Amino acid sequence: MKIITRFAPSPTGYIHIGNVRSAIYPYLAAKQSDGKFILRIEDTDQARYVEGATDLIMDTLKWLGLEWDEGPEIGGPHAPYFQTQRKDLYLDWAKKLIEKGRAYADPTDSDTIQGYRDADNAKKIPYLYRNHRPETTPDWQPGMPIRFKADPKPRNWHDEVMGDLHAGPEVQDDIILIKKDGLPTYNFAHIVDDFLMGINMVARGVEYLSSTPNYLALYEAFGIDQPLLVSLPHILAPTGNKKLGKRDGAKSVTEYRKDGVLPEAMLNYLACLGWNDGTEQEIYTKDELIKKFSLDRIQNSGARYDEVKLLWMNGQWIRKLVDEQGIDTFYPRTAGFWPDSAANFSDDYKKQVLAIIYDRLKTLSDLREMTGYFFADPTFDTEQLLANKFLKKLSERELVDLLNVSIEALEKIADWNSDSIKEVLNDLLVKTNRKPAELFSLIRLSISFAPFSPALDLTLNVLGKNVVLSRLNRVKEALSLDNQ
């Protein structure tokens, strides 16, 4: 079966983690079956519409590599793909239901409806509008809502994730199909659009399960086949006790992107957040996900969001891509993530820095904090030097002597490269009778004042002989003055 499915977001703000995952699963199912993945913009909630949100949605999908086969910018046989541009079509379909006796124009004002709700609450009975359905209804006029006329009865259906489900008549109601403004509700519009676009699989959040009996009633009223229904469990907060929200520290996809999370890592992490192929594999390319994905491996309980795992995975992807593609190919991705002090340095130099630092990165934005000393002299901090756990046992005089010996040895290197530097550093260990942690920590801190750095010989090689000797002499002179 070729899966024809869709991602149908509302342009009401930033695109969050849950939105993206609800696009990934249908995309994978469609591509695996050589089907179609359609993008449809459900913009009928004009009160919550945010300017620019549609562009953000499309840009995010492109960034992740989730190309759509039909939809905005591409077109297709089912255009238009914005629901506000399909307004007349929904009205026609609502009128068909009126003709069948399965819908009615409802002029009841909001105050009266609130009175029904308050009365039912006072009686401690569930509020259902169908219990207050008008006995007679007028012909429809513009500005008048249209309601579905429910036929409440037991409903049974199968969900590809949740299994066989059942709901009683008590959850079915006279839902609104067309609002006062003439635009359809989500509950109605998606039924019409899915049918007209040939959608045979609908994936959406588990929160829509309670509305499914009403959707089934609409399928029945129209005499159309029910598509495969796929309910996606919530992404949970790290505590595991509630749905993930902004207050739980989760950022928008755009924020993660700006922080230097790679699209390959984001796609990989979200695809595996509630799905696995039954193996221990954790790193998947998009092609591997398409090949291995299956609906029956989506878990039917919520998955805890773990940003630490996402950042770990991002680090794995940085290493994977650099190792597979090489520095030259990967380097353009780092644009905009270097410290300001790197602006005047060449691409070749920054590539040298990237080549020795990439395996320590969790995000590309780590470059700003981890590479500053490659582009500007670090701030000298005597206290930091003397507080180092490997150096605090040594007197300042001993530190100065070690620096003198090191400077003298490094000055003699004629061909400055990592091999010759490593050889000199090893000789210094023998000559000074010091442990690597002592000698190398002193040199590393003197040139970087960073909490960590790549292998010392590689760092010295990239910095260059003049910079290394200048920084070592600066620290030596400062300690000598302190020692006078």
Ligand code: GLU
Contents of the next structure:
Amino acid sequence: MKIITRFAPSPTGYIHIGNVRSAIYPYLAAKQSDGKFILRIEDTDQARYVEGATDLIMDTLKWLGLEWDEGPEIGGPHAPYFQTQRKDLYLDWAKKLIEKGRAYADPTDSDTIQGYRDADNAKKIPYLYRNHRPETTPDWQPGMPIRFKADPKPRNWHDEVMGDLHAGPEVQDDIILIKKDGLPTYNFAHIVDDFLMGINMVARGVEYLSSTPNYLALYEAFGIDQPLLVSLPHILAPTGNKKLGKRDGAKSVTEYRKDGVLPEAMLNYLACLGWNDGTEQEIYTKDELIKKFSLDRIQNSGARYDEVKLLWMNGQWIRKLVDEQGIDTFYPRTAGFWPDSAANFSDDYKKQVLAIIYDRLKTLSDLREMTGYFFADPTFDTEQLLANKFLKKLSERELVDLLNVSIEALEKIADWNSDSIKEVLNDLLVKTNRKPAELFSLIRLSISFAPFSPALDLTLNVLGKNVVLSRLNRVKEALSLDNQ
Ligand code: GLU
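What about the form predicted in complex with the ligand, after the form predicted on its own?
Complete assembly follows, chain above in first position.
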């Protein structure tokens, strides 16, 4: 069966991790079956509307490579794809239900409705509007809500993730279809649109499960087939048993993107957050996900969000892409992630830096923190150097001597490359009879003043002979001065 499905976000601003996952699964199901993935913007809740949010959604989908087959910007046979532009259509459909006796225009004012609610609460009985349905209802006129006339009865249905489900009549009510402002509710608009757009699979957050009996009643009232229903379990906060919220340290997708998380990794991580193919595999390309995805392997309990895993996966993706594509192809993706001091250096030099450091990056913005010394002399602190756990066993005199022999040996290298440097470094170990941790820490700290660097021979090679010697001399002088 060709899956015709949709991603139907509301443009409310922030793009939560969970929102994106609700786009990924339908996308994969559609592509796998050679079906269609439609983007529909559910913008009928004017109070929550945020300017620019639709652009952000589209930009994020494009970034992740989740291209839509129909929707904003590209159009399609079911245009328009913004619900506010489809306003009249929902009213026509609501009127159809009025004609069938399955909906009514409701003249009741809000104070009266509040009175019903209070009275039911006082009696400790569940508030259901259908118990207060007006006896006579006027013809519809603008400004009047239209409500569904519920047909409460036991309902059974199948959810592709949750299995066979049942709900009693108590959850079915006279829900509002058209609000006072003339715009439809989500509950109504999505039923109409899904039908008109030929949607045969609806994947959305599990929070819509409790309203599903009302949706089933609407399908029935219209005489339309219900689509496959796929409830996606919550994404849970890193600790505890609650839904992942803004305060749980999970950033928005936009922020992760700014931090240098790659779309490949984001897609991979989110697809596997609550889904697996039954194997140990963790790294999937989009094409592999399309091939291997299956609805019945979406787990029905909440999946725990784990940023450490996301960043680990991102590191894996950086390596994978560089190893497969080569530095030249990958390099443009690092634009904007280098330290400011790198601005005047050539692409060629930055590529050399990238080539020796990419396998240590978790995000591209690590470049900013990890490569400063390739572009500017590091700020050097004698005290800190002397306190280093390997160097503190040596006297300042010994350190100066070590630097002297190192400078002398490195200076002699005629053909400066990582092989010749490596050879000299190994000779130095023998000659000085020092442990690598001592000799190499001293050189590493002197040239980078960083706790880690790529392999020393590679680092020295990229920095170049002049820079290396001048930094070693600088440290030697600082220590010698100290010594006097
Ligand atoms: N507009 C709804 C939301 O953003 C979409 C739910 C659905 O996919 O039907 O939560």
